[in-house]
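Just one chain is shown here, as structure tokens, and it is the form predicted alone.
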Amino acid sequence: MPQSADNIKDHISLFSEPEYTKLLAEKKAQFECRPTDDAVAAQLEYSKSWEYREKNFAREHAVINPHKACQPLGAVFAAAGFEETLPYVHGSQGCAAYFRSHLARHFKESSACVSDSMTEDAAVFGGLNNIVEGLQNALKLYKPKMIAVSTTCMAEVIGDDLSAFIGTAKEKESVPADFPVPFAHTPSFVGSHVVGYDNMIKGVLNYFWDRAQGEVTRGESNGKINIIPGFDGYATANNRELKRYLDTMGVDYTVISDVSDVFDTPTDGVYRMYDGGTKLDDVRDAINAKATIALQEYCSAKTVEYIESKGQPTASFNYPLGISATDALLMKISELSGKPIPESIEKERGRLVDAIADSQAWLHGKKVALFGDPDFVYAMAVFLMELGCEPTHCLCTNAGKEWEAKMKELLASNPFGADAKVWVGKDLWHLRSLLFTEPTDLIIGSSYGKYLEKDTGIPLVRLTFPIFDRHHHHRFPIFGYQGALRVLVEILDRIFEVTDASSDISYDLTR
């Protein structure tokens, strides 16, 4: 045998042994039923053509590989960002399982999340006494001090009302009358996980707002800054990238969902099931902010408009990623809170300004495809043409109409973006034709983006959530003007790879 306990081999060498080539060369001829080897290059020459891309794009019912994932996993990650608050998950346990398994392959961190386990007779006679038992488990087994539910499909397709559901269980005492168990109804045959995080925010807030003690209303102001930063998968460094400059700045705040130790937890000795979170407290206080900011306007947009209906002001931004996006958010930071921007956050600008200065001349011209969640795809195509890039295509499976037009608009008002396209509701493999079609110097997405490079040749810059295959990107910021400078170092690194890579006649050492 090629492998023994004396002899471990890594699955990439293991299955490079005779014996398992052998294995899987014989199941792909016994059982695949497949055609030639030529009648299978044929066709995959015919799908890079243009009229394959025809229909491709004429389907309508079958979707393949889109970029998104379901509500429950939003609802999950922003129920995380509260203190000692345990996600719960009223459906299947595979489900559950499901966004776990998600959160931790990309933050590399235990994800805590605690499923009531519908089966087939909760399907027939509702899932009442699932979170009857479950909410009494859940807060004698892992003691949080607060419990935010949301649904999977099951749920939702039979009809369980979590608000009765969550009122019965407090009447048999499964938890306290007063435990804070915020909901939130979160389908996962609609919207996507930018939804459901937008669902449970707006849930949290509404708890402690209106159905603890009754519809509050706003107080005195308490001098701060409700920030919400929507569903980031860097939020663990963007997160404290955000705290930095509000604390150079001298301006109170609170951060609504603060995932950045929960993601992030050390290795030191200590266990923690729970660490950080946005104190329940001021989650309370939070309707008496100055004002509330969404950095992420399409992951906040139920949540704004709730804040809105108590009188608060509020103001909406799409991801503060490159100059001019992180200039409209600290000087809409600046005039809520009355505290001017420091020298010091200003010479970041201007350190970020020199180095694309510097590299201009790689940058000038390069086409780039790029997905992503709408929020992301927009500001990443500000910051693109900034740098002098053409945003070819830009492809977001989970937007509408609305954030269309807004994308069409941004990119008809700078020269850069003059042709490029806009793909609402495509997947990723309608960007496979485009880019056999019209190919880009660079893509820029997920690291479900590297089939697509593999196919395709074009290198890949992972900078969206989820990135699974490498290791500890979450852990440095892409927000602000430093946040910018690492994205810039990451499109640069991979188009010198290129051109390192293309030629042995220009193969210089300094670039």
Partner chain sequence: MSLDNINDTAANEALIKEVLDQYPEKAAKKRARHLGTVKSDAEGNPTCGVKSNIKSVPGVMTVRGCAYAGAKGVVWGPVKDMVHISHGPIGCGQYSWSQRRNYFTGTVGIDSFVTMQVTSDFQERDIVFGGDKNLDKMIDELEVLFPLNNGISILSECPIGLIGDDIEAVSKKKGKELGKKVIPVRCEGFRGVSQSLGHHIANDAIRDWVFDKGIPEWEGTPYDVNLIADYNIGGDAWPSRKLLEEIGLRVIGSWSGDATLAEIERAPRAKLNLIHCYRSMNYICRHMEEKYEIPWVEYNFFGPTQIAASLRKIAAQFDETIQANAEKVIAKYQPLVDGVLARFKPRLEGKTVMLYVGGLRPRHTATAYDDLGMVIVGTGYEFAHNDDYQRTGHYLKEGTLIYDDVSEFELEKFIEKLRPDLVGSGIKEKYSTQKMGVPFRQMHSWDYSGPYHGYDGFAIFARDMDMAVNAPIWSKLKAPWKAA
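Here the structure is a predicted model, which means the values were calculated and not measured. Numbering follows the first chain given and starts at 1. What changes on going to the form predicted together with the partner chain:
- Rigid-part membership between the two forms: P180 and S13 are split apart, as judged by which of the two superpositions better fits each C-alpha.
I've shown you the form predicted alone. Could you give me the structure of the form predicted together with the partner chain?
Only a single chain is listed, so you will not see partners or other molecules.
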């Protein structure tokens, strides 16, 4: 018998026991009607070939293992970053369940979000009744200070008008007329979660700056700098790291949508559905800031345009990870605030450079396949080239031509990018072909990369959302010099593990 009370085997080892291997073999042989083992082996080999790669890249319609999510996920994430704000999804309830699960699996935290459960009748008559009832119930039960509404594709296809519906709901007193209900239309058949993030941030600003009390014009500067972090699985720790820099520099700031506390609450006997987040008064006042800095250009395009239309200067970056990206951000903050970058931060920078110098021999010329959201891939490509690595394949499912051109320009400007290729709009099944035909030393991406690691044997470093199968990565920053140090260590660890496993002869104690 494989199981015993003293040595309990679960799924990890139970099914390797002879009783089970026999059972599974017999099931296969007698009942499954599978292709022959030879046919499977032949197809597996073929799937690694250049010929298969060409067929794989010839497809125009099938999308296989894509690396992107839909707009409302980004909108729900963005909404969660405001003070006591309840994300609200207008449309099918299953979507809200999926967003909540998806965020919970990554952050290991509850993710609050209501939906108004539209069903067949709403598909025919529209979801007005749902939103009237839904807003009232949500406000009464969960007592938020703000409800931020996004949409599912169902509501978008039938053409529900959020502005009019929320107006009607207020007329019907389901929520008070002055209760903040910003909204964003977030059709999942346009863009991806990064666009949904952008739309929701814009929706919130637009509520406070244009809709709540009519159009607000910029008044006297409040002396602050607004920071929009963008969709980021590391936001909990990254936002804190960024705030540490700003505090150290003595810069006054407003982080617009700060999820660092709501997705990182303590376990002390109390469940906090809301924790932290950007104060609504600060959002109101953010129009008077000196400037807005978007940390992720591709998460903030429409928001930045809107802010500029209010006469406020803006600057956009592509995820401040690595040396030069952090340098550029800090210098911009210094320029805008008039505050110098203190020596303590310069020392952190020096320590990072020191660490890279110590390890450069292990990094130089290492080929890396890289996937993720547009800003992350850009930043990581830059950092890899600072390390002396070659970002051989840079793949982004949810980017466009503009990003592609910018990536190509970046890679062309650096000898470590000379052989690198940019794959825009491609998925991880494409990447599988790339890795078999033009292999790399490492893969950098999310947990979804584990299937690539298993198929190709190329080690994966998990450094971007979503990370489901490793715990607590998001609790440590990857922004800034300290964050880069941590990224460096993760990359090095994998390189050393592979090195140790590769040869008994070169099994050195010191490396």
